[in-house]
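Next up: a single chain in structure tokens, the form predicted alone.
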Amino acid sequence: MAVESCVSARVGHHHTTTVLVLNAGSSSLKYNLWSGGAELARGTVDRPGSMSAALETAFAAIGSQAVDAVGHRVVHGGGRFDGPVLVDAAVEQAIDELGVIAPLHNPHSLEGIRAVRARMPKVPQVAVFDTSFHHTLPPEAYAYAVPERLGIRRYGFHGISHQYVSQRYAELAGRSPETLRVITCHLGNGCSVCAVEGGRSVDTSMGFTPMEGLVMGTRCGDIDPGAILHLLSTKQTQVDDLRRILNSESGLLAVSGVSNDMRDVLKAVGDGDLRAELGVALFCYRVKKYIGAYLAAMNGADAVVFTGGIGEHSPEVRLRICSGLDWLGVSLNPAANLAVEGEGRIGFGPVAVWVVPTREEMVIARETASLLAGKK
């Protein structure tokens, strides 16, 4: 079924589900409405006060439209939920709970499902979580090399993004999901690579926390663990100092000393900025080598596809991470690389390369008017 026919579900038999879609943030709000098949509304809500006013923004731009469910992103659901779940206290603690090893997402969206029931008691809300698409993920590939009693594990994120995109692609290509090995790389301010096989995720850069894996916009990436307890027990620096470093003043910003954001930074790699040139290819490095890693780990791929804001709308960074896998099958079209807007095929050799925009609000729409129609 294609991924744009199946985002609403019907309730009965004439009762369409109106889904709203949240996306909260530590600095906006993201939302989109969508009822039989279409989006009837999107917008970004810049929240400096709280995140109730900046649900009736929204509220405000949506207008009248009544809304039957509301459905929110949530990046990390830990070894408990494969899938997406009603919102109840238990849930609510569940959340709240994995905050700890995802402080830069899961409290905002527990202060979203929070100001809905507040608005909108009766309203069911649903939690679509970014981990578990990962779920799938064989015991080699989300162990970690330590002892079972420490209870830590990868997890992996961005799994709605790598779902839609993998499943996108799929359709695009005119051939099963399951027949395919796609390697979906999602490139903005966070950035992880999927390996997808037969529409299920084998393995993915992120870990027990989005903070492993890829330079990112200010998340560090991998790095030693032995270095971290060498700032620690040298004093140089406190846990929750540490923390704040690794995840909000490292990856391109560190590296760079622009910013983070790619465009900042390209702008001043044009200007013969070393620093900048470092961080641009440090980020594409590291994309590089994972994406050779999933090549080895799935015994090849048919296609690699960009997605994110950089991997949507960068030609340069898609060029570089490319450049010297032509061995591999995967070379770009240099001509498809800059002209392509929205979905598009950019590489012509036996790995395809596209890009193909991320619909994670669909994913999330589609999955709780299922969830709902099931429960009816």
Ligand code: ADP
The other form holds:
Amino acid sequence: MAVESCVSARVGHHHTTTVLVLNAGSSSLKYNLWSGGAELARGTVDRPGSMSAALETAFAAIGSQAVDAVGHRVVHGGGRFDGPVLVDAAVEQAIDELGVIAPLHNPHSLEGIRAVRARMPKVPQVAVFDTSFHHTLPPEAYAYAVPERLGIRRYGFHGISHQYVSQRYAELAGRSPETLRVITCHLGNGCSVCAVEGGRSVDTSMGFTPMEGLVMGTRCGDIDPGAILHLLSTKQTQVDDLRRILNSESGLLAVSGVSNDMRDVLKAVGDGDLRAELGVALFCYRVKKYIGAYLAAMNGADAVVFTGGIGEHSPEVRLRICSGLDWLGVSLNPAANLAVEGEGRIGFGPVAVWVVPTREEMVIARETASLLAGKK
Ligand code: ADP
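How about the form predicted in complex with the named molecule, since we already have the form predicted alone?
So here's everything in the complex, that chain up top.
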């Protein structure tokens, strides 16, 4: 079991709540320790073994610091949770039930919750959902045109990130979120775009599951449902194979033939690799289409905000996405686009363009601490 971590000196105050933030994935457990708005420690534990073993490794790295609460990032909260909740038996059951539609995500969160409870039964646990921010979607944005009895709707994901970067943009622009229309582009391993109007999510590219919308590292994004029926009905693939292919073997990896990591693909583009070029072109074209769609959906926008590993660090991808959109008011400044580090404005047209690094762990820590403060 590998561990990569760092622990910084404790700078918090005695009265502040120390929160352990856990992000349990299929192959790793990410942890961050926060106190009074400061990050004390962070790390990633690869977990070929059990969640409790991974948790022990995290605790060994954190050392003797007392943990007042644990905040979990939970991917799928369905339509049930419009904000963070204290984990109790009913919440656990709900997360468990939603595992049917989020099999790659929710079971790991649940494992994390149970491992924490086994180790420290008295410590309160809070679930912060990636779906909550999107509970404000209007029906025409969340409905699919299928019979209602199927129980299928858009939920949307990456909500913690879209909410944070849209609010942070408002802060940086010195505006109140209620007055703004912002298009947030979260481009990481998973990718999604969100239309935020008056501080509320009004549309987003991920859907019933985190597979819809943009081209991602290994996920296909938008695809004709007829193509899926074709593949299943001609028995070229079984359901489980197709699930794996569309989730783990598609996206940038499949199109480029190089990697799911944008850095590697861009390097191959530089070396003249034509499949890699198609991968990057398709990735950027899809984001550009969604920006156009959300400009229409909100009757315009005040800003486009880039975040996530790719959105924060790839000037080339940002440039390709925004190219040709000047007529809509989206104009990158090439020098600012290249020079930006951390937060900064890179487009000075009528629709401002910004880079705002996402801080999902900080938000989870903050929401966990404030939920507990409110409960006391
Ligand atoms: P996650 O969604 O797992 O949190 P990140 O937000 O860290 O992941 O994003 C990971 C992606 O960011 C990878 O595709 C990686 O290639 C990309 N990335 C990181 N740094 C750069 C960079 N300098 N240029 C291009 N892509 C980058």
